[in-house]
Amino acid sequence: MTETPPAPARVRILLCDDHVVVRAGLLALLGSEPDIEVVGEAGSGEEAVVLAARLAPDVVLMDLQLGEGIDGVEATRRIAADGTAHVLVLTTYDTDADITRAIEAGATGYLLKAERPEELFAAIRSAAQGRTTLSAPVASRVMARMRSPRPSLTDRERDILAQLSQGLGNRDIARALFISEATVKTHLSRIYDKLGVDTRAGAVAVAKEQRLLP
């Protein structure tokens, strides 16, 4: 009598996206795979952190922009720090700053929503085993950034970046450096251009990655 081999372990998934329609679509899509099981859904970063601790999924599919409350990066940081699950980012955002922040927060992989279902399934299985998976465009951006020379910042721009990293606003930076707010804005514009970002958080994230801050 031939014994039937045991069925492969199912990958337990927690979905986190603030759009109900997106979650419903992912639920239907993932339901087509016999070895993938969605055990929970979260509509906010805070809810994802709580459910990850309670349900102990293998993988959390995490969007980055989650409306009010903490964003996907902060939720990823908390879940990764707790060690309850691997986080696979699934988003439409592929800027250098978004990628850097997510990876630094502890994301196991970074996938774009434009990927084919087969790529998503494979990424989920890889993430469950702790293997890194990046969408091709994301991988290309990461490699390009690694190969590119570090941006050259002036001493004043470095001073402003240091103040940014402490969470100071333009007015406080101007006071601390004895310059006008208009001058701060001009320097910020140049910093954004050099670092390839468009937000303060992005500038700080890239600056840390490139070791531009003391």
Given for the second form:
Number of protein chains: 2
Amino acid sequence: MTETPPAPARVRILLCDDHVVVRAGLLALLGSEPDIEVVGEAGSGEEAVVLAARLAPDVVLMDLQLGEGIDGVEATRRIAADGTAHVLVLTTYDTDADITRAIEAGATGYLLKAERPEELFAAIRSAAQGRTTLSAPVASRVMARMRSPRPSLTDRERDILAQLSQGLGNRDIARALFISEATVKTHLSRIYDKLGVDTRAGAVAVAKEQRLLP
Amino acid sequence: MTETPPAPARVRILLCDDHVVVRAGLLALLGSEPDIEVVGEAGSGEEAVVLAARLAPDVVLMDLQLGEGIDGVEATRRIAADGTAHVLVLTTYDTDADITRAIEAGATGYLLKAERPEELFAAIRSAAQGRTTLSAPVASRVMARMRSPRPSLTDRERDILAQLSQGLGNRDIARALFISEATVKTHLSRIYDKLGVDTRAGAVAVAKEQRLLP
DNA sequence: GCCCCCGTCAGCCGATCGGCTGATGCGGGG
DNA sequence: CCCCGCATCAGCCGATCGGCTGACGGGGGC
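How about the form predicted together with another copy of the chain, since we already have the form predicted alone?
To see the whole picture, the full complex is given below, headed by that same chain.
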């Protein structure tokens, strides 16, 4: 008898996506692979966390955009914290912010829905053994980020940006965050600098574009 | 022999979605229905237009967000103009702007990906005969819109908004559109009015939120 | 112990914005 | 023919913004 831990005969999967059609599609798609078994479906982050604990799947296929409730990043964080399952993110966007947050939350891999099905199967099998798989565009972005550590906003700057996205003026932002207008302006200047803009409208545009806000 | 035009033994479908995984999923899902046959797949709007003309499917399942190239609305417009196929929009968002544009472009139905698969099958069969099917949330929005004709932006106002989203100042917007600053300000005031905001940052936020811009 | 990042605050000043009032021209529908 | 929506423009004015310079304290890393 060998010491090598035998790969599970079947990889047990939990799907998490708020779109029923997507879930059904994935279910049908994965059904074509004999060594992959979908043991549960979740339509929300909360449900995914509960089901992951109950079903103890090998891999959770997680979308990041989940509509209502906690988002995929938070769900990933909780599931990964439990250590019960590896989370393989399968989503639409390859934004820096999304990728970073997902990885920081403990995702084992990050795939794009535009990926070929064979890649998905392979990534699932890898994830079941704790190995990382990244879609090519995602890998590129990760590399690029390593090379030039991109201006990431501080928590406080994100607070300011959130208020700004409500269309508030400096005075209102100051009141909302219990700081002085001067401080708001200081933060704004730094935000402009980091985002490469020089107006509030531009900042909001970039923020929405890069999905820097919830 | 009866005069009733027999429903096609099999409904012939063309899929259009830029995500391979989603296409594969739909393919597998639709494969479970004996009276539905997927005769082609397109990964872009351009491809969909070409394939629709060549394959003459009964129904084109069209996503609205297609990444590169023309968007789903434009693809819908061209396919519907040919009259070769009924276009059934299957997408993620139930935004007013998306729905309106898709319907105006000639879509036969509008389904959300969050819909139950049975609804999708039923909608496909309906669409094949030219009958409209709307997802419940979509139908609600359409009704709501009928009741209170919502502020829709004029073409010019959208132009202004687009420039604004680049973070440009009034002077630059004026130059970009070959009009005076006074005119820019007039348009902006009306845009604020329609969007229910009173700052440029707020306008950009609402615009991005409601997907008023490409 | 020192330094750097982060968050906080101040004052100044020119540029810009947003609201207002009012006006012109053009096209379509009643 | 008149009205109305759309696009264009003008001037005024107070409020706001954005850039700049400079400052202070706390916390983490070396």
